[in-house]
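First, one chain by itself in structure tokens, the form predicted on its own.
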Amino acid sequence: MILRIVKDEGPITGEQIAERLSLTRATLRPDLAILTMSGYLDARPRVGYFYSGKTGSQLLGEHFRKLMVRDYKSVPAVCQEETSVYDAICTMFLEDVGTLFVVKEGGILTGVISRKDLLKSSMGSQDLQNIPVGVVMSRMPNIVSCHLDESLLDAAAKLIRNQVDSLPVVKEREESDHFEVVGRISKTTITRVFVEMGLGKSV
């Protein structure tokens, strides 16, 4: 009812809204505060309340764009190029992840190996302990990644667009074109954030 009144008659003061609803200004104050903080209404001193014209989906999108990768990244699961496919499979199982990031000294990203890569390499009668992941991994620069200052929404779009389970979070090394792996964003990360938002938890 408040939204309808403001939409039809705005700008309108809190006192005028209270009068339309036969309520006191004090009774109405918490509702106006919630609607303003949620983004449905705009308020200007000495002028009154305006209807923002934004839908729930638009407001949710604005909120999601404010969530940053740096605040939600998890610890990356890594291995080296010399690691055997067998050991990589064990690491993936123990870490409960679908992707391993292949790094060299200093955590520099050199490749990515997925469950699909490991599955393909295990077909046939090959000795998995003698096949290094460097033979079957995807190599730089053909790797999709994200940065600490990207929004979680942008990272989610990359996951969907490139049909991958997770992204390495990287930062550029000074005076080089190398990227250091500092975290991981996965589909599970995105799902967890949406669930927490749906349950009304602080995200």
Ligand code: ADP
The other form holds:
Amino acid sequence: MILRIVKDEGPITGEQIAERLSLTRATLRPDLAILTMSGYLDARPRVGYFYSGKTGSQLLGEHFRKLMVRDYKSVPAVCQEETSVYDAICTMFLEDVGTLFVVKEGGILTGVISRKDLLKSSMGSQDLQNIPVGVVMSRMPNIVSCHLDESLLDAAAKLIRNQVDSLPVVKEREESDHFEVVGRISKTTITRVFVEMGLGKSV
Ligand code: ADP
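Structure of the form predicted in complex with this ligand (previous: the form predicted on its own):
Full complex below, order starting with the chain above.
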């Protein structure tokens, strides 16, 4: 009812809305605060309330764009190019992840190895202890990554567009073309945020 009144009569003061509803201004205060904070109403001092005209999904989109990679990234699971395919499979089980980021000294990203990459190399009856990850991984510069200051929405769009399960979060180093791995954003990260938002938890 508040939204309808403001839509029809705005700008309108809190006092006037309270009058229309036969309530006191004090009773209405928390409702007006919620509607303003969630973006349905705009409030201007000494003028009153305006209807923002934004739909629920527009407001949700605005909220989503404010979530940043730096606040949601998880710890990356890594291995080296020299690591054997056998050991990489063990690491995946131990770390409970589906993708390992391949790094050299200083945590510099050189590649990514996924479940399917490992399955592929396991199909021939080769000695998995003697195949290095470097032979089967996807390699830089063809790795899709994201930055700490990127929005979670942009990272999610990259996951979908590139049909991959996870992105390394990287920090650019002084030396050009060197990216240090500082985190991980996976489809699970996005799903967790989606569920928390749906359950009304603050994310
Ligand atoms: P899975 O192979 O387990 O389904 P993905 O769909 O993530 O996992 O991987 C598909 C292919 O894309 C693999 O060959 C993998 O090496 C590669 N890949 C995975 N993540 C990335 C990424 N962030 N950037 C580039 N290539 C990737």
